[in-house]
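In the form predicted alone, a lone chain appears below as structure tokens.
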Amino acid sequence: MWNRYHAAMEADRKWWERGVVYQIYPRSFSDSTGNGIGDLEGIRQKLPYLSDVLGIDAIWLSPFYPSPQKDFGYDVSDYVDVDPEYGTLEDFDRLVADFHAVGIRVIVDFVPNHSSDQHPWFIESASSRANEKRDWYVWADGKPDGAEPNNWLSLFGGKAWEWHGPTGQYYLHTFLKEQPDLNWRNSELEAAMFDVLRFWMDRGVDGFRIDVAHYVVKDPELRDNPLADPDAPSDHFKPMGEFETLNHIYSKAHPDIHPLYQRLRAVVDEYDDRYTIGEAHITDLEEWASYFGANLDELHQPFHFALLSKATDRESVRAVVAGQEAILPDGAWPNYVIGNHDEPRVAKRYGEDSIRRLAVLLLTLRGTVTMYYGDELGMLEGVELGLDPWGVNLEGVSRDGCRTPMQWTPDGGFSTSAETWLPMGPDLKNRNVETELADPGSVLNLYRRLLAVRKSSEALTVGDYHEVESANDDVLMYERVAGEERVIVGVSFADSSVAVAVTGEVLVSTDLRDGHADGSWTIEPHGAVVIRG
């Protein structure tokens, strides 16, 4: 009966609860033109990459919508177009057809906390107290002697309201001032919104990545923010400066918010089998899982990101894994990332010996997978080149150095131009697609076995984790189980050697060893082993 059971939910699974994503940052991929810039043709021509080498189920693009470029595109002035940086409608529409013919889904960046500045929307908004737009946007008047309304800070650095005026009111600005807050309490946003995810799903899009899920509706008394516990959590990885001084309960995650994705799902649910993840940077993890949705009726994924800080140990990996676990409200599905476009290469915040066991913990431990680009090759942190507005503005967190463009030949291979917008990276010589495609003991081929390991085994796709008792205290053991077929994953922490008991056929070991295992198996230091038990 348990078997049974099980095998029926196992093959009921959706694409994206089998899936691995893969996010691409379109400025940093491939260039078509010359320019030095990466573009959706240049993405296009990349497929048997990302199709016959990997294996891949889906890609995100991160946003590649018309923008001044402030915010390097999260910066939206047109929802519903390409920007020419980056091609043409028409090289979109090609993409998602080449990507659907040899079966690989298009997930996209929906960014609904703010637009630019130059968005039509905000332009007419900030053109009259009595325009009809007017309301599209948070404004507020000052307190009596001129000052912001309230104590919100943004995140890229100083207040969170701008001063405008010609109209005599301030708008907020959670992140840059070129970045005003959309004002979802207002109807008519609302619907212009919920039309522009319609407008790219009846283009063929699979699913949509939002943008800074929890931020998007605020306190409608626009209360101050009450000053942070110093010893609490936080809910980011890097250094926030003044942002840090304050507990942001007003301005983010109002529970008018959960109402909002109830609505922005019913969108959604529209079409068949769509997906939407968000961007939730929670620490507290009933917080995380409530954008689930009561009834599985918000996100089908708030974006888990723990491994992004907290893999350093085994005793840190067994917590954020069994706390995801425990968590999840009945019916939901997990999530794991060890990279993305915000934060350094798994280079640089865990060193290169971790390289290969992250790669392994990554796709082998239950849920949906996103990969970030580059990460297949073990790309170093690049250099900063004071580009990310974010950097210029708080010291220690700029994301020049994980945008830094794909290397898929000693020579760079990512575009004809000597200057690219991004210098390549300081590995370029040994880390790149053509170099270690030809040495069997590379990183990408070990995650090229990876993804194929985990393609072909439903236990490593579906199945149930179970965590194994380990004699190494430095060693985590856990097993994926479906049906009949148990996969047992040994993950090493240690700095030599370490023997774990184990018996059965060596599916992928970090070292790239094929063998059976009797009784035994001696894992390399800060590797990994996948065994068929």
Second form
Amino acid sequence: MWNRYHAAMEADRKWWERGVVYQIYPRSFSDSTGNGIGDLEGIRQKLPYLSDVLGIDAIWLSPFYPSPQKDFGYDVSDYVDVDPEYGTLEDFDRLVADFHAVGIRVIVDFVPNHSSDQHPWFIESASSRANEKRDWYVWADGKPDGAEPNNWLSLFGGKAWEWHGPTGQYYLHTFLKEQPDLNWRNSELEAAMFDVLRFWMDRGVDGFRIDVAHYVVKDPELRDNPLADPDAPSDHFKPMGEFETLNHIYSKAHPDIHPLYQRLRAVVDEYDDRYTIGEAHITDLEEWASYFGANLDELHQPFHFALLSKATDRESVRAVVAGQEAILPDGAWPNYVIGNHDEPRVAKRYGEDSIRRLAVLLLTLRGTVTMYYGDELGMLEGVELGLDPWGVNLEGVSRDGCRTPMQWTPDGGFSTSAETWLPMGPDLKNRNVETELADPGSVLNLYRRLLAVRKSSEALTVGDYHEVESANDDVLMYERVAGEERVIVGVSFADSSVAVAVTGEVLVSTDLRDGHADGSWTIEPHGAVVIRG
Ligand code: GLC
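May I ask for the structure of the form predicted together with alpha-D-glucopyranose now, the form predicted alone having been displayed?
In what comes next, the whole complex appears, and the chain from above leads the way.
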């Protein structure tokens, strides 16, 4: 199983394969100006926390580009600048230089599916049918009776088409009407967007998280989507309303998307050692895996989102891991994520009991880890305030609650202003960096221990993954192996204590007990343990 070839492969593993990526929602991380909104300089000032307290390997910044903020930055009105709310390009350069100086990579968001309707490209495109940028967006005539060109629906509710009176056509918007879809079938648009990638790589950016990567190319004939088969598995785990009535085969993921990602990859490969990870909510694993490219020549990784909704019990988690491991093309590397800026906080999805065991699971599975800011504190879901436009259009999907400001101190510590853009989350008093650092048994100290143990272990960073027989139906057991090193993990979904049969030094236990397991170790209810075998 282990041979020289294998060992060489592991030594060669890329930074993004070994590393832990930490997602920052810039609006909510740290406010250096006192206006209640986070900014780039605030993030830069928190470098010691990220490098010394946590020890993560890369940050991913959600959009900080100029934007009318209709979708809080995912409506970009200039792809190559910084919104004054978040700072300046000089602030960005300073941030990159400081992070690079301590070996932390910087990944930025790339939003290719749509721009803001305030982007100069769209303003030009909408100015006349003859404008040279008309074709940079998706325009179409209405039906003879004036109805929309087809039956496509917006993910954020309602039709995906908006009538534009002055030029007498509809334009496509997969999201808000203020987020018109770009037309990637136009080669000038493609070239302009590829230059955006070069612009940021020239500034030192190490990679891109690609927004709704699978939506970018549509059916050129704009055919009607067929009705959904109500028994087919959904790619969504939120209540999507009317959107769920159609099977969106023509409005996303046209096969031409693959040559596009090959060309995009070639642009990224003009630079050394860069990384792309695409947002791809795709349940069908074969289709999901197609985004690596037939020759691993498309995205470095499509996000594997299954643990956002399926980390409920041993069998589900087992199936998720086995599924990804089995479908992964040769040479590709898995990835996992348990929270992001679009999903309710972990405690809301799985219960507070799950916070610790899921931390262990995330940081010990084989694959790139993406952590969401605040999850390392066990931050709870905040209240819905009616700011997230998706939540305004549709019940039960608001993302306000997972975007509350980072909790630095018992008083907040996010901003000097009492009025923050979203109020601080619940349980601020106990769940904040200052308080948790002082408490040896805190969630933060569990994450710190896990991050440190992972970094110091070849088995945990790059080792093989094998399931291990578990005597208890509620405990998932697996091992990670690299050369002589073997680490055994037990993750319990039981609500009482369970003894597992293991021997070795305890590297991490969810209750932060140290010790040695001599044939048996008792995992606390909902807990987990990591043992050097
Ligand atoms: C992605 C982003 C989400 C955004 C949407 C539209 O799903 O993660 O936050 O609203 O795309 O850009």
